[in-house]
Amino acid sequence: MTTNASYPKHKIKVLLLENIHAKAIDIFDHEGFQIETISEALDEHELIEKVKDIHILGIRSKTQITEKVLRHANKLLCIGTFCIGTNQIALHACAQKGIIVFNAPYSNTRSVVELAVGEMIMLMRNIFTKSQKMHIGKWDKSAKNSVEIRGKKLGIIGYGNIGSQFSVIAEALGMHVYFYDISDKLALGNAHKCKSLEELLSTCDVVSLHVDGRLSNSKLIGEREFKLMKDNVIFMNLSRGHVTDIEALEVAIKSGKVWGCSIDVFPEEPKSNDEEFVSALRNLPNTILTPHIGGSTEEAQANIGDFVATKIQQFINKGDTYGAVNFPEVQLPSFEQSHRLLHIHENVPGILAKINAIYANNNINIQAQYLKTKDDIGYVITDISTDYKTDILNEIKNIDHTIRFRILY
């Protein structure tokens, strides 16, 4: 259990890794926090040393927050993943320590979709191959293997924020859109929902992956799936590296089964720009490789920086957890002329009754109170008048099953 009684903002330490946008730095700086930035990801050992005195941690996709790291993060209040995915974080272990995790599920959607559209057109027009020939002096003015996307069948695997927006834009460009998702999703426009992955793979001229990073999606597309695809298919992965079997993809490209390919994410990626990128897909024909830049536009990174930093700011200042990935979501109003007591606990019966009994026994009037639970975590927020004996704070934090207790005023 830890207790912070209105912890001074100038003592709150923020560590931002992996070149998080300056917009986030500005927001934290305006709050008066201590900020340290590091341009690359840290390995487990480096993180363990760094995280001991950190209250707020900001990462992107390469930093792995393991249970071992969390065992040394006793001051950590929240983690901001300045990206969509959170599979790089031990989310349950975070919740068990009362550490809230925020991400940016929408902020880079447009950027990823634009890259997918652009690469799809380049592959269908064979632009990448023709450009390479031009650079070595070969003039190949030919319509061979160059086709319009209009009228072609696009298969989208994963119909979430990115997949569904890709669907809308592709249809506006004249494509016939098919999609498959394990969840029941409403088709937008004239998109056709496939009953199975097999139906989509055997139908479409272009197959594009937009699934999340859950372990069950590992090697979702492998040797069997490539064999099910149409000959001369265009294959694209802008989701997660581990969802494609790279060896099977290499074989499919070399055999001509996959005629054009664009890959933005890889099972193993360099930690920094100084490390060599190694992949079996290097130097393969009509294959566009990009360094995990689907969301790497100025607009997307600024939006992500603003969104995640603001979520963290609202949690630190108000206790607001709306949008949290691993925690009960509570959207709270501002509070005035009161103290706000935040109690995170194991979700067992009777905790709220015990908290309120302490207030009642000490003649403390509750001005507002909020309770939300999620899985095995409970979160109680109580606004009380500023006139009370501080002895009650020890009573509350010593309630059985308390994980973390914090006071705001």
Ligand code: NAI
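Residue numbers count along the first chain shown, from 1. Please read these numbers as outputs of a predicted model, since none were measured by experiment. Compared with the form predicted in complex with the ligand:
Of the residues M124, L352, D212, Y106, the one at the hinge where one rigid part turns against the other between these two forms is Y106. The rotation of the smaller rigid part against the larger one between these two forms comes to 22 degrees.
Given the form predicted on its own, state the structure of the form predicted in complex with the ligand.
A lone chain is what you will see next.
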């Protein structure tokens, strides 16, 4: 059980690893927090030493937050993953310790869309192959097999954040957009909602994958699906590597079924820039291969820095957990002339009743209150009028199953 009673901001310690964008540093600096930055990831041993004193930890994809690290993180209030994925964190163990985890699921979506648009045009004009020829001195001036994207049918599989943005931009460029999603999605603009994957595959000139990485999407596009596509189709995958059967794609490119393709994500990707990239797709015609950089732009990094740091700021200042990955999501309006009490507890029946009994027995007026539970965690925010005896704070923190208790003035 930990208590943090209106902790002074200048004592809040932030550790930012892995070159997190300056936008995040600005936000924490503005709050008056103590900030330490380290450009690399730390290993488990180094992290255990560092994390003991830290209230806010910022990481990207390389730092592993294990249960062992968390056992030493007794002051840690929240972790910001300044990236999309959160696989590097023992999320459940964080929740059980009352540590909230935020990430940035949407901040780089525009970057992916822009790359997809650019690659689609490059592929339709066979620019990549022509450019390679130029570099070895070959002048191949011809209009053969070069087409505009205008008027062509773009098929988007997965109409989420990225797929739907791609739809709007492609339509503005004069394409006819078709999409297929397993969830019921509203068509934007004049996009046509396909009733089946098969309908999309057999209709479109360009097929672009934007599904999420759930296990059941493994080899979503394989031999059968390539056969269903139109001849000379353009195929793009900027979503997740395991979603495409690479062997089937190789066959489809070599047979000429797929006229051009761009692949940004692979079932196996090198762990670092020093490792060789091995793939059956190397050296195939009109094939653009990129090293998982769809979302990697300066703007996306700045957006991520801003988004995650703002989430953390709102949690520290107001107790908001809206958008948290591992926690009940609670957001209350700003509080005035009251104290806000944040109570994190194991999700067992009767905790709210016990908290409120303490307020009632002490004649304390509740101004606002919200409880939310998720899995085995409960989180209740209560705004109370400021004229109360501080003894009640001990009573509340001593309620059985309390994980963490914090007060905001």
